[in-house]
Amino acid sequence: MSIPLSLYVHIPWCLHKCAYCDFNSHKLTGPLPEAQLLAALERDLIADLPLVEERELCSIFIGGGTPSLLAPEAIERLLKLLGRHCRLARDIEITLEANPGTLEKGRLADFAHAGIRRLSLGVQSFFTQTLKRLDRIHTGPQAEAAVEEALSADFESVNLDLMHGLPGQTFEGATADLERSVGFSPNHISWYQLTIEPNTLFYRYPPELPSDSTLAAIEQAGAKILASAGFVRYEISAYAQANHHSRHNLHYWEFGDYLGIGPGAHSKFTLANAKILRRQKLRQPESYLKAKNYLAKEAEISEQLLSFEYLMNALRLVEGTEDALYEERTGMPIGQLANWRCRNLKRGLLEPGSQLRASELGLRFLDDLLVDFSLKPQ
């Protein structure tokens, strides 16, 4: 099997459910059940571990929910465990999600002793009534502190998570975050738009947002000013300075295969007989920690769809992603999508060539050209 195996593990607690979240995290009310945690994510490890036929891994990312709530005592028992289990690549990059308002001092240095090598820390923005309308619960203050921390600690790679299009947030605000983020020299900023999505709090009661042109302004100056400190866009909302790219991201948007564990936790898998095959698990944690069988659903994917979340995927990548490589993760020819290309070359929303690749205006209007797709594919 040539396409590559990642891992995910969710971690589904957070200690206060943020307005404009959509994933499947859910406020902690008691103690955190670390042991009866571990346990169930062994036994459900256990169980998937046939459909990779012992297949290495190349990435491990535990997100979530705040995965920063477990000890690094339990992050290094969940670490060893897996290790028990499955075949981990020399290189391995192993990536723990934080949250700044769940780090006591010296946390972060603990994580890294227990074998996390990159670190993605959900900063969001460096001041403390942006965070305030954002409904986050660290501050300022407590961001910075992170962040120097994180940086001082021994991991290879560090991620800045940073939003803007904030409620109240203004263009002079959102420059001075990514500059302030700038500043510290991170290995990796991801720079994104606030979206609202259904199903969150801001979705019922939305929040008073930037203009479209403000918007705009925002995207072209924080371009400016990532690209002069250095960093480069690889991906729609992803900047990393030289070998720091997040592989475990690349490899979701290469369309690689990947092992999800934990509630809620999803898994795509290349079948012996080119099919694909996605999974969820039980998204309730009561539930998940009780469970013996964790599956919720499992559905093979149509070629329509195949073809769909591929481009999905790909195409986010500023550099595309190679012909061949559509016909190797989907197991179709590339000659399907012909019309589809030449429709989107002749909208400027294509670039030609032997790459499927968004132009730069491509990037800005992705939903466009998945629309179209998925409207009239031929």
Second form
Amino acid sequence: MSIPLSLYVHIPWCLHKCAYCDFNSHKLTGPLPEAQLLAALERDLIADLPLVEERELCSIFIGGGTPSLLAPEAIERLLKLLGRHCRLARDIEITLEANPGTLEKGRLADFAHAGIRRLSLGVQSFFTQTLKRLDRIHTGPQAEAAVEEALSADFESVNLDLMHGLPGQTFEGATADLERSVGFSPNHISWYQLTIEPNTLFYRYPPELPSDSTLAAIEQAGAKILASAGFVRYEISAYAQANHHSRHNLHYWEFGDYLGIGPGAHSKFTLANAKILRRQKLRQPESYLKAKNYLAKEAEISEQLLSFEYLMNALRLVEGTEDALYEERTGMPIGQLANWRCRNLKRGLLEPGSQLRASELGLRFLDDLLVDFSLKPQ
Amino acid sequence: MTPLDKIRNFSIIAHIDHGKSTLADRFIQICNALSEREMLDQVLDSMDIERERGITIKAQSVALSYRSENGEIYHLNLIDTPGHVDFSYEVSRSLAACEGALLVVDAAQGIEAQTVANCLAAMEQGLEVIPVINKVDLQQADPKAVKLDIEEVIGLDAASAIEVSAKTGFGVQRVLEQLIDRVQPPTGSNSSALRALIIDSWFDRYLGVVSLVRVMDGMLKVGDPVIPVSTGETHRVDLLGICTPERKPKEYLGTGEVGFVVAGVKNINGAPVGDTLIHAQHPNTLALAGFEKIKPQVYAGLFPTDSDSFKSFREALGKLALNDPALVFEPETSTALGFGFRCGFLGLLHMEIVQQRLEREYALELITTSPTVVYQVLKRNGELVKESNPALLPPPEQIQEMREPMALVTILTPKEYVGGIMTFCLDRRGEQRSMDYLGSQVSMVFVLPMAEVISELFSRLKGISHGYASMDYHFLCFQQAPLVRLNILINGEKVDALALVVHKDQAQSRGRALVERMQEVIPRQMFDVAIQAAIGNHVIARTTVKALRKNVTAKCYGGDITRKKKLLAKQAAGKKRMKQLGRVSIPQDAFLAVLRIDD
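Switching conditions: you have the form predicted on its own, so give me the form predicted in complex with the partner chain.
Below, the chain from earlier opens the complete complex, with every other chain and molecule after it.
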């Protein structure tokens, strides 16, 4: 089996549920049940293993929620148990998401010692007022301290998560955030615009967001700041220094296989018979911890959806995708896309050339490109 | 066999909301035609749309079996009539099958123009009209004033008017007794050759064509070979019966009776409304006087959003047209909307109902272009043509003269709204013909362009008068007018389906209002969209829908793509309902924008 495999581990708790967040995260009300969670994660993983046989893991991502709420010792035990059950690639990328809060202070270096190789820090902004409006619980100074701590610790790579288009944010505020971020010289920056998702507090009580023209100006100025600091945009919202691309995320965008363990975690993997399955685990942490069977949903991806899902991911990449990879990952001939490619080349949404790749316009109007595909795939 | 003197056929003439359906329900209850369990509110309105809108569209009938106070059992046939201004034609069909009519007037509302017109038609046809004053239980009820209205406005003796409350049941029995006393039994003879009037026909998926008939002479029996006079084709009666209101099969229908017939008619044009059924053994029997072929007043293009459904659209229209002789249609091709039909309707409500029925009953998705009237065009070469499609008008240099249809509009209103209505009608290029004070009401007669009448006169009249004024109208004549074609251009391309004909003096304001309205309904796209209104090559108004900056989700969480997929599926569904004009996606609303520019 040539399709690489990754592992996602979901830690479902946060100290506070933020108003914009629609992830499967839950406010932590007592002490974090570390031992129980680790035991459940191990059982969850063991149950999945037969499906992926002996395949090697190329990356591990521990996300949430707030995984940095786990003590470094717990993370170490988690990584050990993963190593006991799975074959890990020698150069495996192991990422942990962390928040710049009180709890994490002084602990970040210990995560590196525990075996975490890449740290993704949820900074979002360096302005306390902006963070407050975004309903985050950390402050600007806390964010700065955390970044410094992360960069001085022994990680191979550090990513800063940064948001823009935030409630009450000005052009100056947004660009200042970016300037300060690149000033720290992290290895990677995820710079994404706030999206109001259904099932969030912001959806029900919409905050006032910057105007369209401000957003446009922010994006234009931001792209310059990042580029001149040596960050190369390789995906719609992802910017990296040389050799510091997020391998785990690239893996998603290139339609690799992944197992997901933990409450609500999603998996996607190719079976020996070339069929591709999607699965989801039980979402509620309480039921997950007590469960004997962790599976909530399982479905095969139909052929019709397969190309669509592939394009949904792969076209987010600035470089797009090679025909061969499309055929390998979907098991379908690239020729089926000919009409759609031709049509959208004319619309200026695809880039001419042999590589299947969105144009600058196409990256901005990716939804239109995909909607066009779902209406007329042939 | 029911003796003729035990049969009474009647209709109810009433305005919407004046309680006709409730009264019918009471009749059905009293006559036990329906058990309690089956007694859905307002059983006569059987179509979903009728129930929702609380109005009756298609003629329906119900056979009632009533034991009178004199101990005799009478067979009463109630033939329902529609109560909206658009459907006066259907009323005349129902009346032709009756000897009597109940004039039902709301005790708190008074009489309405439409009711007056229908009542006069019934009297002209020699029907016995019995006035019934409904809702006397209401606090605002003023039966005395209503009686005065009936006498002054219609000229009908209201001394014997029956006061009832269909809601509580008060007085309802007395109505039935009066029906028996005052309405003449049917004439004709069971031994004569068969003549049955087709009151209504509709297409049933399982039975084929079903017709509602009134036997005027002779008998109609299962197994009989019958001929609709207009087609000359022989059909065998497979099934007949009465509606109580559910269908009850019978072996025969005698003279004077009303019921349904199924005779293996497969083609929807095989049993036209107004036709006469005769027995094949007496092929020379004279046909009954039919109905005057109705002329549509409003035309609009109907196009399937999905071009693959054109064929099923054509079939659906054919089926609807069977029991709706007012609906006419012919193929139309639009560069913007593809293949569709130009359809003629009685009025806007009729149009809306047809569109909804097509969408609901036949699962079609349709775009309707803005409704217009039929114009007469006198060309320079002396030719006189009629055109209902603005896009197909001859080029201006060929036009000598444009003529528009005018309507004679009768408005009935309480005194206090006369001023407001006057101003409104004069603003709409109306010309006053007369004004009469009748009891508590004023009758105003105007000549108005039909285009103004169909667009919104009815609803605006209701607005001005807080619901108290009512109107009736009919076509009067064609009249010369300075009319021009207003074109709408989207990104420089003329959109045929958006063209409309306007009065020269209104062109500027209409054009401005229209492009502004279009700007609101056309979503922002990847590029600027310019919307222009132009007469010939002269642009008179312009707006722009500014380009969207982007349409992409900032962060896509690789693991869970279900939400993103749902979002895209929703976008796709929305886009599917749009029409592509070049690169521009236009929602269906845009094609009706012209209708709402006065809101």
